[in-house]
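Single chain ahead, by itself, as structure tokens, in the form predicted on its own.
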Amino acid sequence: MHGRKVICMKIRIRFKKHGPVRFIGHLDTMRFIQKLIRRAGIPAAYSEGFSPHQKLSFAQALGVGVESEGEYFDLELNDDLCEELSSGSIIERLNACSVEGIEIKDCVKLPDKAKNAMASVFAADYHVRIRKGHELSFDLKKAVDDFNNAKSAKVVKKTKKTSRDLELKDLVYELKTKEDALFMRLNASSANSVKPGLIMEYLCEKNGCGFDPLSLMITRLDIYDTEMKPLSASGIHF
């Protein structure tokens, strides 16, 4: 093998995250993700030097505490050792080697030049909901529909190091209310990736009310590409 370039191929894995699996970090999960790979025995491509890994990726980190039923994950494959494999089949042996609470959903191949997930992050759409004794004190189809109307909502998102005005209107493409809940579909992207926190905040405030980051129950549905088109859809299934 030593001197031979191993042809690798690429594959995207999307996959749901519920239930109590839904507090572990981000970094645990990638380390139950590389776990789970080998466990399943999944031919994943890996790394030269002194300290191989396998050759993967994630779109966006998730925040702890928030489920999703859109997660995704790029892995480069061995060609050489994967032959007999199919989304179907890959599919199955994660499945059977998971834990409950973490779902594979859908396995599809790159083309060769695919962007990485990370960078073909766009947008995310999320369900959010209010926790039983901890109802708004305003009307939430009212709050909707005025930001909605509104020409401008300006509010400082704040990080541990640095703080910058943002302009909502621009980063929130979808915003409405669904019986007892909210749909959202906000910018993701690196530069300018705004949280369902954040948005709750901002109607809070408007309307009067103390925000409490812990009265929301937030699912991610989905990722999306520049094209707003799901992650997934850049490949086919094989």
The other form holds:
Amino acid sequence: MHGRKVICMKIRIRFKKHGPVRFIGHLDTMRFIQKLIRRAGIPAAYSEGFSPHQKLSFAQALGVGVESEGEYFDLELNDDLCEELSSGSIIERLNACSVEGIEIKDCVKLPDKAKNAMASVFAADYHVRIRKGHELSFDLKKAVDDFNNAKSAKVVKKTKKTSRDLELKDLVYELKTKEDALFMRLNASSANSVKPGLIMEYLCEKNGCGFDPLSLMITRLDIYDTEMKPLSASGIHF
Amino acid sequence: MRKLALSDEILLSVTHPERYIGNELNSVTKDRDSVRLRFAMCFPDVYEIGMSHLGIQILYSMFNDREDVWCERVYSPWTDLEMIMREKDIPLFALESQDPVKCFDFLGITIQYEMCYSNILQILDLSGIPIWSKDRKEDDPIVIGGGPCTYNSEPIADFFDIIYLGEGETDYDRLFDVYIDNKNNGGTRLSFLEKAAQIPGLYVPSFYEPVYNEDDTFKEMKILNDNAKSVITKNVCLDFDKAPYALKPVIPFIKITQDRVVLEVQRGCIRGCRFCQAGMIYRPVREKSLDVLKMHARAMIESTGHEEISLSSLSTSDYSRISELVKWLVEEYRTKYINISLPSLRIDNFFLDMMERVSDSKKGSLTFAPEAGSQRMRDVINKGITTEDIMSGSGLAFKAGWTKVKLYFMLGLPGETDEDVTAIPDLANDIAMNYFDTVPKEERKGKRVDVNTSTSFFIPKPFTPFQWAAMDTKEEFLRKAHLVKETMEKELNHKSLRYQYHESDLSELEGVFARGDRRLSKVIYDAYMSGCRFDSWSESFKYDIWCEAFEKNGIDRDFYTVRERGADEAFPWDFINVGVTKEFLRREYENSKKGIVTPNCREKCSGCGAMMFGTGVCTAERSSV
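Can I have the other form now, the form predicted in complex with the partner chain, not the form predicted on its own?
Expanding to the full complex; the earlier chain stays at the top.
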């Protein structure tokens, strides 16, 4: 639409989502980020065609009600316009136009052949607390030890249409208690991801206790690639 | 970090928790203790509807520009949350501070359509504010109403302490000053209301008592307090270029209908369609200058990050510099990935050229609002659009590649005959025919033409030439809708035609309230108490309960709807002066019966009365159009 094809530079942004904005769903968060990029005047590259859109891709959806220390999106920049930009100035400009609770924490330049954020996702860390008034009726530490010592932990994962058997032992990379809370490192890849709720549901059932999804307060801590490096480690500051 | 009024458990169990958390971009947070007046601005419908409303955005930004005022927003909680709030005794709260509405100085409610009346009661009730103004105590908020329905607010007058008539941009400062002053001097609620009653445009319903004749028609307003004015003149922005505007509108996280920058190019309308209340009550037409509009567009694009900008007014084609404005928008924004959405403009070569430039090759549907099918009926309603206009416009559009047309009509217009009704499908058929006549078969690329017709039922409104007219019964409405349907099925091009019409139960109620009086407030109260709310949402509209409420109070709906009013009948809204006089409206009604067309304000002044404001088109040099 605008003459010659521009060469694009790809950046990866890490942001934090906490406080009341945890109730904003994934699509609405994406729309917020799109408008944020425009307000901040970051020179995004746009797709060709009749309705051009920013070349933007998010690593992974975050559930409604979940907070995060480590959310990611990749953005292609229009090289012609980004000479004076640096990691620092992009972070500063985005934060100046954001709202309370959505904070840009990091910005790196990706190598040309880097996989996009979504394709890179392999695992994620979670911090899971039990909400007041929903105290568990079993010993969490013992339940976690039992899980870690077990050879197998099978669950049925149900979605709207399908249900399939999962072996949690293959998908939970780390599970430990941390004071009253839990730390989980879980598979987060598009094919095999598991969510903290599923693990907690398993622990509850194993211990003869009903599971209430409202009982959990979840924070995603970071997202990792297949080499177990945080997604932001794929690039360099500039 | 702000503390939310609702717990996580509640927010995670209701639909769309985002409606209740605030924190949106450009929302304003102030220190509670550093302001002297707290205003809760309410749109009594669900968040997504309320957030699409321009008026609230303007007032919100204007109020918050005052350092001593903090204006916050309130919307109707959806029924799922309402149940929880009642069960757990949670009072209604404002979004920004999450504080209960009850602790505010003012609760302002914009009243945009009659079918939100039950929601107003829900807001008051959930806030813990007595529903009837007479029951409120010294520390209850002052409940003030504004918006188009206030031009006849009688059916809901007893629920409000003050009604603000006219444009909010003009006189709120004075009201706030008076309030703060009264509070500082230890004045009472009554002493404040007495002072407020003296401010132009402000109506304090409790200072008036309607008196009725023996035949139940309205007689007069008896004034009960010396401070009340006998005639209340609406407030008008005299210098529209200087009127405040929402340059930093609040941007919701949820996607709403109005997900774009809205540029208001003018207020009012020169056309004078006889069914249209907005065309009368917003007179005179006032335009914004190009420079101001450019400044507004730039500021809003910057503050919102929106990817679309659209123009807003009652009739944007009539904005005198529309072509310059659209050209500028195209030049300014086309290379910045900002979409320009053109509202229904008059379809001519200029328009099609602009459409080509702004929307590349995406061709949506074109909209025409002939409002009536026959030319005779269009003359009756003074709709200055002819069959030739529609044919030449649609012909041009078809040649340019459009294949979808939307047509809007009204059924039940005064004096409508069955021939006028069947003229609607006939016109739709002619437009389809026009496609086949203008686009040769080899250029159609296998595409058919789609002509979508929808009809609404005409409801006579106060301050229009049809305020005397009888409204059709709901049976008659449905008979006419069926007649349209049957006739359409027999049209030659019926395969290209589609038709839809609205429910008539809702129209009947809207008709009652539009020209209603204070005796209806008990009906609204009873209907609300029996569970009516969100009446404009078909899934929650409970017609039977409304009928019971009318019966219980011995009120005959037909008295308000199907009765032709006498030429010298007094109306409950006669004491409100909108500029346009009752004499002019009556003259227009007589003209309509004779099919005499009245020229638009730019062609010729017809002496409607709006000249009294001495601004806008009334004082502009007239050019021949």
